[in-house]
Amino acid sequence: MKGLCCVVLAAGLGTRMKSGLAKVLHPLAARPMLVHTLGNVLALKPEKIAVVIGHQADKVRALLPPGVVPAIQKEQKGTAHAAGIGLDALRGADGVLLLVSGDAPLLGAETLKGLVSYHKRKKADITVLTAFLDEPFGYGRIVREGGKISKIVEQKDASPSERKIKEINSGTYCFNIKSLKQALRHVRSANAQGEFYLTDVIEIVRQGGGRVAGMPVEDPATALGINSRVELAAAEKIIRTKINRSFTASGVTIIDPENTYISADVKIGPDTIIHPGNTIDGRTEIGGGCILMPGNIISDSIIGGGVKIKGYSVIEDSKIADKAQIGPFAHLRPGSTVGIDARVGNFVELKKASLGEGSKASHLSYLGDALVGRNVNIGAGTITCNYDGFSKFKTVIGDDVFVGSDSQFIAPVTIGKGALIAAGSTITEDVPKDALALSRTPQTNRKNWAKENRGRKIKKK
């Protein structure tokens, strides 16, 4: 928007979320708390944003997109001197600044978009976002003369009469650039926090014969701040909906939203159903026509179109092709890829392993660090023994391998094209192609050796 600016507060600790944390970095749907509210604030396309931060300021710098300008508040004195560092952090402003708290990463764009806009309607030096609540306590007070905003007392400074008002101040405002300015020289800090408000500002721009405007927002969720730990869980259960939302709006199924969980950065195909308990999150990518089964974790993963992930599987930063099967009771662990209609099945363990076109691993098998080709049979049981208490190696499994089950294969070492591995046999090294790999100690039949001695009792040594 041409003549806006944008400072976001993002300093404070937040000592009611109880935390070592810094409040902004609280994850919601898998993002931290200051990456929702910059979202919102980007999508006005400001001129100039700056953002004033201070506890852990290295860790929310590093949240800070190009051309978002930070702002250092060494010593936290209060909103009003926050917003007055976000101000000269934007170097020769003009116009209107728009003041958004960290912490409010339930106000959308649109909501945004509309007070700016409303701002400029009135030509208004203020313009203050509110919200009435049937249970104000904790928040400032909207105090109105003849139905105009007068000033903004907070909780601990209102008198009783004022405490019974129910329209709040969001923390959220538009300014004139000039008489911010002009009204941050006289706020004082005589109040019981000792800190600069930015609520007096009301009062002073007022008084100096300014116009001070509000607008009520038509849903008072979406405008209140997040202080602590149950107003944090409340947030997550609005934006997981909208997320959920959002999705069978375009063509995913999800047969129970309250019981899935899917992070903002997620992308699903249509036709693809989602059943109940599952979690999505990180940078996942599904492609259309999937079947998620109940109970599946899944993160950071790529996975093609037409596969079906059973119930209870693990997936990490993993590459899954078209039309495979996973699962149930599966773990992909990172680095792993799974190839055009492959099978990994009950209690198969993949790290850092790939599994090819077609290739088989159905039940109880670990595969680590490996390399498995196309059409290849893993036997249940089969475990690539990749470590030797020491470094790791790998194993390069061929096309077209039969690896019979109860296989170890030793790393390194290598199986040719189309050869086959008996049951039961530890392999320690290289099989040439086509050629059948038998290690184990020969078996011996005792005739009637079973039949002598039933019901015998075995003397202990």
Ligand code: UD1
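Rigid core (definition): largest C-alpha set, two forms, superposition within 1.5 Å. Positions refer to the first chain, counted from 1. None of the values given here were measured: they were computed from a predicted structure. First, how it differs from the form predicted in complex with the ligand.
With the core held fixed, residue 18 shows a CA shift below 2 Å between the two forms.
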Given for the second form:
Amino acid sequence: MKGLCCVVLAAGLGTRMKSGLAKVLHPLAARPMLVHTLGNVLALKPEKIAVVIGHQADKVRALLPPGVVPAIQKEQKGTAHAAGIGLDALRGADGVLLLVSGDAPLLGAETLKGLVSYHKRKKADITVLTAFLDEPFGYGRIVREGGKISKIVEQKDASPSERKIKEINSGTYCFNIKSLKQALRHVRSANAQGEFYLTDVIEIVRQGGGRVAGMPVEDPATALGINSRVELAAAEKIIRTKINRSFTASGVTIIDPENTYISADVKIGPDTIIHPGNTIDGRTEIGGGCILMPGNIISDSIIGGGVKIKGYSVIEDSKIADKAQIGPFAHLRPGSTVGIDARVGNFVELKKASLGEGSKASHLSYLGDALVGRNVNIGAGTITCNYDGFSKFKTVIGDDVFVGSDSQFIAPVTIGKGALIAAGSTITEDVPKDALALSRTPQTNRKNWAKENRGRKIKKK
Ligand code: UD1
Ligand code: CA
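Show the same protein again, this time as the form predicted in complex with the ligand rather than the form predicted alone.
First the chain shown before, then all remaining chains and molecules of the complex.
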């Protein structure tokens, strides 16, 4: 929006969170709260944005996209003080200011746009975004006289009759910058919290003859300000419901949306079916026509189309090609790749391993730092011994290799194409292509030994 300036308040610690982490850094749908708020504000394409930071400033600053100006508030003296610091950082800003609280991530771009338009239409000095709540406890109350907003009174300063008011301050406003600057000079801290309240500018501007408007938000639930973990959980639920709805609308079946946890940056193709208890986060992309059985945890992974993930698998920072099958109870650790039509079965762990097209590791294996070709069969219980206690080494297995069960590869080791590893072998040396490698101790059978020794007492030490 042309000529629009924004200030986002995000300097507070958030005492009521009872946390070592600054409030705006707490995750919501796996993204820091402030990232949601900033996303809403940035959608308006303002000309200038300042974010007021203080507590854990370095971590908060790291979240700011290029072009967003950090404004440092060393001491948190209240929202009016913070607003002043934000304005100063916008140097010479003029016109309309949208001021948003970092802890109100549910106020969407449409609502914010609506507020700015309303403010302009009303030619107001201040427009407060308000909400009618059945349980207004904790919020600043909108006091009206003859229908017009006369002031905002904070919970702690409100009289018993003011506390009954159900119209609350969402903490988001539009200001005429000149009027705000002037009013801020008159804000004092003589109140229950000893803070400089931004809400005081309403009464100041009105008494000076300015125009104060109020715009109630359409969906009061979006006015939720997050101050405690209870509110954090409530917001999480609202955001998660919204995310799941949008996937459902785009053709994804979510069998139990209440028990499906998908974060904001995830992409999922149509006709994918997601069973309950899946957590999908980070920058995960899942193709169409996949089936995710219950209980998987998938993060930062790229999954092709038609993939089946049988339940209770953990997939981190990995790539899975079309039509592969994973699990149940598989673990793909970072840097793993599973080829087209390949299978990773139960209790198989991959770490920085790639399994080529059509290859199978179906049971009880560890493949770490391994490069496995196409159409390879990895027998049950195969282990790549990649670590000698000092360094990690690679195992390379060529195409069409058959690895018998219970084999170990003492890396570094390379197995040529088409080789056969006899079950129970410990492979310490490279195997040429098409060879049979067998490294078992020859078996001896002692005739009748068991029978003759049966019942013999074993001496106790
Ligand atoms: C504020 C409003 C209240 C409103 C509510 C909506 C005031 C005085 N009260 O109360 O009327 O109903 O929001 O959720 O404004 N912050 C700073 N620096 C400071 C103080 C706060 O950056 O010195 C930031 C916080 O990090 C937070 C935001 O401003 O993101 C709001 O502060 P908070 O303490 O949460 O205000 P509330 O008590 O919720
Ligand atoms: Ca708040």
